[in-house]
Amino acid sequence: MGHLSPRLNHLRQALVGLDPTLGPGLHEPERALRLNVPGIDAALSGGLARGAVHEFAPAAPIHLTSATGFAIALAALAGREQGETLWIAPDFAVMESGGPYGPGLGLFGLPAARLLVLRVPRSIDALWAMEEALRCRALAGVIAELAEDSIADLTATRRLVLAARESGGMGFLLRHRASGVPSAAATRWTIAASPSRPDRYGGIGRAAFDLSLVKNRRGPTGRWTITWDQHERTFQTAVSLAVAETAFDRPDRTPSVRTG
Amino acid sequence: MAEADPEADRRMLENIADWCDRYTPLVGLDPPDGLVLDVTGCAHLFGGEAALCRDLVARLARQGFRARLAVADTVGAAWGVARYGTPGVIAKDETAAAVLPLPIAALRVEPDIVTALATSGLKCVSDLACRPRAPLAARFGKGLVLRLDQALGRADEPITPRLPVPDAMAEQRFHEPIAREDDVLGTVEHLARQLAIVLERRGEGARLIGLALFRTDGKVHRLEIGTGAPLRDAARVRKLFEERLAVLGDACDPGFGFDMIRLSALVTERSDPAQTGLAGPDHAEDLAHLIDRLGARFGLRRVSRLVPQDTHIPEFAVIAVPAHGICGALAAPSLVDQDTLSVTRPLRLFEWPEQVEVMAQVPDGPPIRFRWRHVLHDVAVVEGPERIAIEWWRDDRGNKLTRDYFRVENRLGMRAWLYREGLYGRETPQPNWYLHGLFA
């Protein structure tokens, strides 16, 4: 958008603010990462902004892996099947919640060959490394895990945002706990695992996420349940929340076969 | 009074050897109390051999050491003269004249040989030099003749340097010591530029760069930086050392300042100039530099790539290999790819599987409920078992139990990868359950 006059730019932003559905048309396609879930893309005015930092946190500690999966899938989409992704993990986070596992990453579209892993001794080092990595244009995405939430405050995240804006890279800040600390991130998501719809054979179906967009600089917030299709490498809208919730009433040993 | 401490003496000698590195990169230890320096081609930098000696003795004296010093054509002659003769510089053709009047002990031979020779009336080197060699060798061993030849320059004697001798190096001395980090880094960049000229002429780049910071009080800090690709760019070299210094902090204390800084290319590799494409910037080099920088800051082993292995054991199926040196083109072996595509694997794997309490209807059945980290989870859906037997060649810890893996989903949608260790009744009467990983 650099070639547009600032005034025009400002007007467009104002329009998007008034009606988020106008978003996709107003933003250049490569400036945003589309999730291909219409509701979410509309709320994000076209998709997840590139050259920005996005925050993810689990709704409860047991949902951390779901938050990880969502962030990984987005980083993989951002790489467009070729860019490299850097995963920064403090030692404590790996000990506490396990480390990234190669074969599993492939299911979220990020083959191990396109991933670099950096283990850092302290959380504060993760922030430093993330800022450094965001400046590097060779990386499609940078994921940093933070076991402590207080260190990534407004100042720290603003540095990350500036670095990302400079290079056009995407930063994914994966907090281990949902935090109220203000931050400069473009979006903030709270993610919970959602019971999957069993597949045809009664086994565990596609990974399902219960997403809450709790902060959005470019539009409204919202809540969606989506699934990840590992074969198509794309997100899909899940059945409505009400249907998914019936799973709670299912007796323990009932064969979990349902239609639809 | 103090106890003799040979270890501490040796460390002290090594420290002095480190410091002597400022005169020549070829410094050898001669325990318990000697150092051997090869100053061939270095002496003119200090105003000649005599000036070098004066400088060395004076600087050592300032640090509180007394030294006896001799410069000679051979190691043997210098050794003997420094200990038994008049210390100083022995001119090129005066080696024999200087060595011959010395006592036999000056030849670096065993004390019992010296005593044996003395009882036969042979007291100084000249007594030996004029005798026939064969009887000497037969009576006192070949070592004596060899030492005699080495002292007189008839036999070759190499110096074993303490540190690897760099392929190329550049150094800077200061009249006034410098202590500020900016100054040090500026010097590093300046030296790297000089080094780059030498390396470029040879068509090489450095893979391992050493930086030696000589403190005025004699301490020497040595830092080494490895790079993923041959490197010549001075600005990048500076950046790498900047990261390293930032981590070291107080460990690299400048004290009263550094009076000499040396940058050396310890390992070099061929590096041909690459044609840049017109299509757009190629980021491979940027990435290699980022890996180097992160490696300089956190250690090269901490930046890794996950490389699939040809095994079914989950914790060995992928290993982390330092990314340093592996270029982005590394492709996963296709064989392993086919294997892993068919099965679902967790996103996060625990290094150490965590033990869980599991309730199952029958001992070898799937779990119904499990307790992990004090929380009880009801299993809603279960898939499994997937049986993975430990390969027989991996039983070094006596751990040969077969594992039955289950993918489970609890009521909330959390998915975990549990396994039962040991086949019920056949391998163990009471199998334990573990949580090995988590799915998204």
Second form
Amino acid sequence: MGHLSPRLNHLRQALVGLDPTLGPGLHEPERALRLNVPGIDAALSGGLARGAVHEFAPAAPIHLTSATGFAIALAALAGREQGETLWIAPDFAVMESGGPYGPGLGLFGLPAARLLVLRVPRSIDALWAMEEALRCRALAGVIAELAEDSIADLTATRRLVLAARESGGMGFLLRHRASGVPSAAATRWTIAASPSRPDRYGGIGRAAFDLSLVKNRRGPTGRWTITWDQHERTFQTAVSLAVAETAFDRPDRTPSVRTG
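Mind pulling up the form predicted on its own next to the form predicted together with the partner chain we just looked at?
Partners and other molecules omitted; one chain follows.
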């Protein structure tokens, strides 16, 4: 990507002046968190912006685990070189979906030794704690779970974004369900589970995600299927699974056969 023209650079600076939440990572693609999936990195103008907040939600309640797994993978990727991850969990969110499990997170690529867990009574406390934590330069990322929808509105997320800009940190807001509430987040993702290939021994394969980027302040939206290699801490484009063709010589409705 070439250098920005003076006129375009002036326009972007003016936009940031009108709304400071437009600024995270706008001029620093080299600092972005690259996912190493060409289509995604291109859509994000180099990768996920640092100094920003990103939102994740499941495509349906059954996919909450996948949305959580994607947030964990990003946190592991962000803290690959240095820094710790703070996980903020309101009591209700823990009662609804369970809390972080250290050994499992370690196997998924986020070592327990580099994870801090904070339990708070209410979702509003989680937002306050996230805002304060995002100002800490020692943290590679901050994950906050929200079981409630309207609590993280445009005003609240703007405060989070401004806090992230101060330190250059990354905030991962994990909503338990998709939300139509306006948000200042740099990106919003809807996530579902995707079939994965078994390993060479026939066991469980790599985690696979069906990602829908539904909001992107830095470019286009899109949809991708990727896998997470927890050992190398890297994403890869998923390989399509082979599916047998439907037999052409059978009726549309096969009659049921009663046995016994």
